[in-house]
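Starting off, we have a lone chain in the form predicted on its own, written out as structure tokens.
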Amino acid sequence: MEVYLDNSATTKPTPEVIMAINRAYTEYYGNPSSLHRKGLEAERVLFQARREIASAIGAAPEEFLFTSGGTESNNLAILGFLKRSRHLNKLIATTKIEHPSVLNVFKKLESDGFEVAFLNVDSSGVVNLDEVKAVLDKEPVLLSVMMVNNETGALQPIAEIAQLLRSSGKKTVFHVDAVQAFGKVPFQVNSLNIDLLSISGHKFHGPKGVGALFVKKGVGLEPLFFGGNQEAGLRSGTENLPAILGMNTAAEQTVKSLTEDIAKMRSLKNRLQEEIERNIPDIRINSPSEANCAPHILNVSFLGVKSEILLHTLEQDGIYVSSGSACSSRKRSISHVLQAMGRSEAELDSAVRFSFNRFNESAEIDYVVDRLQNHVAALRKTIMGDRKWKR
């Protein structure tokens, strides 16, 4: 058996997206700049997807410009702003949670000489919102806070920090991260208080290399690279029309079954949840309580057993699961999500992340537990011998 858990590292696209790909390849294959016949067919297509997916967030095309991905767009939404705000003030403020193509750029503006306030996160990895307030009071010129983490599923209060901005009449213009959210927590950027917004399409079962960014009309960005002004002067380059269809197949399908796919997948992960504090002892579970949490991540820390043994062992038996970020996977680091929560050395060590998609079945998660119970005892009968595992 095959069981794919590692859904937010990426998704696999459906028939349906790999059919539109095709299309694109075969009948849309002209230059949406081009003004004969074969551009202006192109052009339309690019139109209409970039509606359709605005629409499923809330959002006017005329808002709505595609990139390569996530960090594209996360670093288009900061740097971008920030080039556009020379005159502002230069403090900034992010939380020390945020994916590496948010944080890594919040550390590189710092040594630039930007004053960056990074917000500490309780326990359960949720932003702290009095210190929110206290960092909007000395009115940053921009607030970034993603809306789901990618190693725990922490939910970030991003309703009650948008109000926060609303009510303080600040003008710090805020980004939202909605990467590991968009079809797995229903938002509207219009009815929330966010300036710009990424997303990512290989997370919601689209192709790989290609995103979007939602920038709320009167927000201003400077491009990061020139050439023939595609996407609003934004984003030149000719755009990946058959990777935008695709993921505009992706959101349509995502956005059709939405809340069934949601409580399927906050079902999945409460009996894996379960079955693992019922048969394993000595855990530690590192995601948030259900009120605080997607549904599509679980976060486990099983003592004495470091996680990337038990990863390749899981492997073995089909199961494929991950350490943490995919982004920082292959370099041996420790998660810096889980050291901002207090975890000990321990339980950074030996951190598993299960995220799930919406085609995953119970009977995985029955085989994925059966596998856990016998590897994990095996694992640390080997590492401990006779003695008990102690915290």
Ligand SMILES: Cc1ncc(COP(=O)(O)O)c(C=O)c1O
Given for the second form:
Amino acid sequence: MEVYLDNSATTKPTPEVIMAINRAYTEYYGNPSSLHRKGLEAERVLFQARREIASAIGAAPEEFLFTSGGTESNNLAILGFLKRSRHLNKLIATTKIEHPSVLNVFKKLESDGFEVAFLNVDSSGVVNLDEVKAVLDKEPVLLSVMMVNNETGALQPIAEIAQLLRSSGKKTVFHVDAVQAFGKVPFQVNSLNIDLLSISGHKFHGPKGVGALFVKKGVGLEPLFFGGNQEAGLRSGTENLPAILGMNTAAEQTVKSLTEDIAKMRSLKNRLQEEIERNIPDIRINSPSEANCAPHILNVSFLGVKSEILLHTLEQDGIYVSSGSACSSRKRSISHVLQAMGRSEAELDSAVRFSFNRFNESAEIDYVVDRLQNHVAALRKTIMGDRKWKR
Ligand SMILES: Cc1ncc(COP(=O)(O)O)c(C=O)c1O
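Could you give the coordinates for the form predicted in complex with the named molecule, as opposed to the form predicted on its own above?
Starting with the chain above, the whole complex follows.
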């Protein structure tokens, strides 16, 4: 049996997505900037895709740019905005649990002379609203907070922060990394006070290397690179139309049955969590409780068992999971997210992330629990014999 539970790292494209990509390569191979019929056809389907995906998040087509993925969208949002606002206050703010494509940009900006506030999270991984309030009082030029944390699934209080911003009357521009949220948490940018928002195709069964950035009307950005002025001059380079059309199909399929899919993923996640809690001693759940958690991520520490060893043992049974943040790099690194949540070394060393998609089934969960139970017990026995280990 093969059970893929690493959907936060990436998802498998659906057959319809592959068909859309194929069709783009065979029929819409023209350059959308060309003046002849092939170009106009490509431009038409590009516009249609822009309108459709933009409307899925409540944006207007002219507020929606295609990029090469979540990393580029985050970089363009932060750096592009700061290039425009360089004459303003030098304070910028983010949280300690962002994806490296946000966190490392802020670290670089700090070394370049910006004053950066890295906001704390509580032990469940949710940002502290009092800290947000305190930093907003100082009116940073930019605040960036992710909607769903990619390691734990912790839902951040985006609507509350947007409301705080609105009522404070501050001019702070609000960027949201929604890469793990689209297709898992319903949201509409037009009903939230969000200025910039990033998504990525391969996290919702679309192709890799394509994403988008919502830029609210009136928010000024400068491009990061220069060329043929595609994407309203903000992202030069011939559009990757096959990937864009693939992502559009993926988005369409994702929003179609969102409510049922969210309920399904949540019930699979709850089942896995309950079975782990019932059958495996000495574990710690690192994902927050249901009200504060996305439906598709469960992070668990199996104390005494190194996460990488467990990952490779499960792999031999056809089960694919992740240790820490696999989508950032292969290098072994301690999770900055779990660290920010104050987890102990033993908990950091043994954390495994299970992440679901809408196609997973409960029989897969039962299989995973059975294998986990065996492997965790065997690995603990090998390492510790009959001794008890410490938290
Ligand atoms: C929260 C978050 N932001 C950004 C990214 C980067 O997206 P991409 O892989 O499309 O560059 C990822 C995943 O890798 C992510 O989980």
